[in-house]
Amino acid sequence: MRLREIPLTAWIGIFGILLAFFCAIFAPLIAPHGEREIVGDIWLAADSQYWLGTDNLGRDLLSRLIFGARTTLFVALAASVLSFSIGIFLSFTAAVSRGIIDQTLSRFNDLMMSIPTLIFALVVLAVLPQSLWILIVVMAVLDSTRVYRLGRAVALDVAVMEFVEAAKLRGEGKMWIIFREILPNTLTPLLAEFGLRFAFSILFLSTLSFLGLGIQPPAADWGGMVKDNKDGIIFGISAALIPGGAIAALAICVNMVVDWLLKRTSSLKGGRGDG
């Protein structure tokens, strides 16, 4: 693949994602003020001193937005990685084992998927202690059901290939077949799905924070910033729209990159089929 073959939309998406991660990594260095520092009156308009204005407590919105990128991306990325680790391992195990193991895992996954995700998360998070790692685990477990469904589908397609059957005849174990035979041949659709689940995790985390069960104040995250400043919309204050726009922009950037990956996968399959 050459760089010039990457479309403009994908470049825009890549730039947006890199910008968000740059802000998250170097937040203490590039933010004009501290994450919790009160710098002025509430809901000040944007000017040369406060580029995006201030929030409902008089904190600099730009600084909160930069620090919020760190929290939002860390939780969403950690939940996505954990959900994929759980979902891929269980789905590939089911596809290789078949029989009672496949049936048990698949029926349990169907049961979990039948429960509305948001309602289930709200109930569980309301009961458990407020902790960042509990939030990540709950998000990951709920999202792993979607990963399991895709992982099992792609693994079943590869598990019937001749090279997998040959590995079984050689006496290779299940873990060898999963990690050395099936996983390398399913990476592209899984990477595309990872991008979609990452975007969903950002939106899901923002929803939980808006409802008061996500990231807890005074820590900054984009969903919590929307919640904190929502009352300003009544008075024509746009403080809530800025983090909301950041959430939407990042989700769109991720989807642009995912769309390019999916189209590239389709073209590669078409090229192999024509040959």
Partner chain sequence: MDTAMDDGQPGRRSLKQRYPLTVLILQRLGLSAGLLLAVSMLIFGGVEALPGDFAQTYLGQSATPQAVENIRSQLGLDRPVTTRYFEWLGNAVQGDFGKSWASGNSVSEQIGKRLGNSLFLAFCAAIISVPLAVGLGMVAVHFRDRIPDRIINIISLAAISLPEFFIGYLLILFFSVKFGVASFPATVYDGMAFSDRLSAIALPTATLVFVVLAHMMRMTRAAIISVMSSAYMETAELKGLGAFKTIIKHAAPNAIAPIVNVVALNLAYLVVGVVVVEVVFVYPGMGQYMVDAVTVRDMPVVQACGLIFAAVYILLNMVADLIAIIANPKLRHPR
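Think of the rigid core as the biggest set of C-alphas that the two forms share within 1.5 Å after superposition. Computed from a predicted model, the values in this text were never measured in an experiment. Positions refer to the first chain, counted from 1. What changes on going to the form predicted together with the partner chain:
When two forms of a protein are overlaid on their rigid core, residues whose CA moves 2 Å or more are considered shifted, and residue 102 is not one of them between these two forms. Core-superposed comparison between these two forms: the C-alpha position of residue 176 differs by no less than 2 Å.
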Given for the second form:
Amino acid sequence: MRLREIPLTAWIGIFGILLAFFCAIFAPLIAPHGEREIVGDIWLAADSQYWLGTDNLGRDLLSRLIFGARTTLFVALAASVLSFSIGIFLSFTAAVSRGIIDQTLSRFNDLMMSIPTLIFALVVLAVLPQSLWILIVVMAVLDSTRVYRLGRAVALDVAVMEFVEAAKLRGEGKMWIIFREILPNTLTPLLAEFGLRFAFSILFLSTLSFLGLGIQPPAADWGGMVKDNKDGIIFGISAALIPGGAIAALAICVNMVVDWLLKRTSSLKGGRGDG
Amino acid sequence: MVNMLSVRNLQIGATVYPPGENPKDITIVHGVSFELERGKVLGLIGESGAGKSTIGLAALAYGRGGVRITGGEVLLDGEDILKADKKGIRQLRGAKVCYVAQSAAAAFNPAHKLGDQVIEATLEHGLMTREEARERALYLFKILGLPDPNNFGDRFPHQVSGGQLQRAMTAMALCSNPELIVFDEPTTALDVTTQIDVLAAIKNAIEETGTAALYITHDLAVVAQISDDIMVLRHGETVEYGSVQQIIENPQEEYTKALISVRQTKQREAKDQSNALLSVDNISASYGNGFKVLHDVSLHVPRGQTLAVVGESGSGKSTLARVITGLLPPTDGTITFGDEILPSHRKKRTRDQLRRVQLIYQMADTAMNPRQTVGQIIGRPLTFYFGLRGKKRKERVQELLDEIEMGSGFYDRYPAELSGGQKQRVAIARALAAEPELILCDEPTSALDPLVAEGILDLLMRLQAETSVSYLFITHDIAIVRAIADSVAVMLQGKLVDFGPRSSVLSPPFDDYTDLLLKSVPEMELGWLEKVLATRRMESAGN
Amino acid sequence: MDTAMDDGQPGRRSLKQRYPLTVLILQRLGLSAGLLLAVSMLIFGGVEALPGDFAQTYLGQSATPQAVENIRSQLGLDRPVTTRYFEWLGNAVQGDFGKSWASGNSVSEQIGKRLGNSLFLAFCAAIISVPLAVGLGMVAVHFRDRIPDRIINIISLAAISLPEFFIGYLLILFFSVKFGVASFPATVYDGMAFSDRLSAIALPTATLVFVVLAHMMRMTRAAIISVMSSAYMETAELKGLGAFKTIIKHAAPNAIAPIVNVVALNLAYLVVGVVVVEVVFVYPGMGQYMVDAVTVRDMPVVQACGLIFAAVYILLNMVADLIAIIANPKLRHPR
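What about the form predicted together with the partner chain, after the form predicted alone?
The complete assembly is shown below, putting the previous chain first.
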């Protein structure tokens, strides 16, 4: 792959994602104030000292945004890695095994998917104690149903190809077939799907936090920051829109990279026309 | 006098989008010229990529996808249709010039009845009243030999067979009484026994209605039956252009001669067939839904020889290969290889049993992992079966590449960088790497152009002479059977209808179906179609 | 291939071969009913199986065992799970979802009013977004790969990435606070004039429209492109039909089913989208009711809302599938 082929939108996306990760990793070094430190009056306007102003408790909004990147990115990434691992493992097992294993897994997946994700999450979070890990696991399990569906479709597409049949006829084992024959041919769509899941996790986590069911205060996270500052809106104070904008910007960046990956997949499949 | 259709110095270009590269303009047709008189048929023949369909569509001033007509003239009744405006072109299409596509199944709208679609263009152009158009459609259904012509138009496309759809498409083209019809490989997707009926119906309809036609195909024997003139095309250029008689009986160009000679039969001496390598005894098989695809099939492949299994689509010939490889365990019967009975499921076979039977697929494209290089593809069986690694493995791969006449330069190439013929050669090398005793060949040449296919067949025959490998060769092409088989098995709807040495199966007295099959294969002979049809009429009169 | 398949005698053809449409519709209806039952079990049983004792959580860690026991019997938690499930389901089917733990009021009564409000909001969003999305999808196809298509593509990509609450607050800030042309919060009450009601929900409706529009537009575009690239469209063009006639006669009959399917799927999405929007605009609907109940762990309300949301979602998905089945000419006119 040559760098020149990557379109501008994808470059912007990559840059945005890297910036967010940079903030998350080096938060204590670059944030001008502490995460929970009250530095002034509430809802101060942006000035040279507080670049983005202060929040509903008088904490520096920029610092909380930078620290919030940590929580938001960590939880979203952990949830998508976990959901991806569960989804891919189960879907590839189903696609290669077929028969009763495939049937059982697929029917159960259909059932899980027949309940809207947010509603499912609300019901489950109403019962479970509130903790970071439970939140990650719930998000991952619910999201893995989507990964499962795509993973199974992609793996089945490849698994019925004749080169896989040829490998089976040679006598190759299941591991060789999954890792050497199927996986290399599914990497691009799976990578794109990972991006989609990551973007979805960011939005989903923010939504849950906004509803008061995600990350619990006083830890900073973008969705929770919107909730904290939403009452300012009526007074024309836009503090809630800054973390909201950050969520939107990050999701847009991820989607722009995904869009490019998806186009790349389809151009590989498209092949050449025949006169 | 002005000819009905004159094409002068036609140039056609297209923009292609190679993945990962900038779009570029290429030329598909380089200055082709021809003339067509009223009521005559011109055959355009060539391999895939010769530009024949593109030229055909240019007669409707149409370019598919990114194709553009960049130069030259297409004169219809003396008027250049390339200079016509949108309205002019619309009045031309479906009225004066009509098109018959290769896949009628896709070309009909699934949402409308056949009859309505057949008369649509005629009504659109106001050529007849609805009643007249219906009458005309009925007449066309009759001369095209469609079943129950009175009610045929009330059916939907998915309710009739492929051969009937192709004839319905011809009726659709003929309905408006056009001056010219472009037939784009109308019989290529059909089985041979169906092809001959459709071909006869088309020829009859052309004669009855007096329309002119451009007939596009890759099969010279087909075009010889239906055309008055033939133009041979290659890489978008004219190779040879003349009357059908001159092209078939007295070709001037090497390429034309090669196309004709591909069809000629090679003789193989009869061999002793008592020493069986593979015996299939009383095999029955069915798919998961209980649909039975093989009924009590028994045959054997002699050691060091070739058994050709021939049949049309749905005959069960590919299923037989799947049963032998253990991909589809039979419900009944045994498979004996050498002196041992093979377990019916591939998972129960030993590595050595698997090694001794190899399979070559029809589509080399999908039979090789696109993410592996030629070296990895051919090398894997060497490691897997013989434990060869590193330098030894590389040397053996190079040897195999030499054997398939490709050379070591291809070691690091990916399948996508190879031509169709080269891919099939690599697939052969992969099979050879296992040093098998039997290779199952599932139509390995049917997706290839005739000259390339010829090269693959020659290679297979040479390898057999050198290594005494046996072949079970699945095909629908009688010409190939004549060229390579020592023994022949004929299949129909999952049953074996004929089996024996080639000399006995392919010479009288014939089995009924074998006879029909043999007589349906177009021969490179003028007037062959009439002869066959006359024989058929006599036979049916005799009954 | 299929020539070999249909050689069975007419008398021996299965019910499915003779009446494929009826059989498939019945199958799909049965599937939905089964799903709904399974979902009800999942919502009820899942809650039971998860760790943590409600009574304990309800009263807090410091509660005496006697108090916990009392509350358990008061809420009926001391009886077997299956008995309670069937009782719950039986009552739910009759529209009775029990009493709220938090307020002691009848859940059904509360839901009755709020469900109407939510559906009204979703309906208003639908009648604006559906024609808009289908229209924009057609525009995008018409200018395929040209500037308008690319602009629509980029905007819709951005719109998909925006959280509902961000759009909601942005609209409030501008239209309600800065310009004062819309009302916030979106309060509705019984006996409110219809025009007042409409103006109250203007902003939440706009938010929902924006959220669902991009998805629906992109899917419509894909559905139309797949129809337009069919071989029969080329046939129509080569018959000399005009562009308008080609689209009306040949594209439309085949494109309507996938588009209606897209619409139904997105309406299902819309029903869930109301949850966040209602919270943002403090709109008295089902979504807000459910979120409030989750915060105080009021299980009868959570279960009731969960079941109703899932039922609407399953129902709309079923409608989408049924439309696709009925529109298929191969099933309507079997061989």
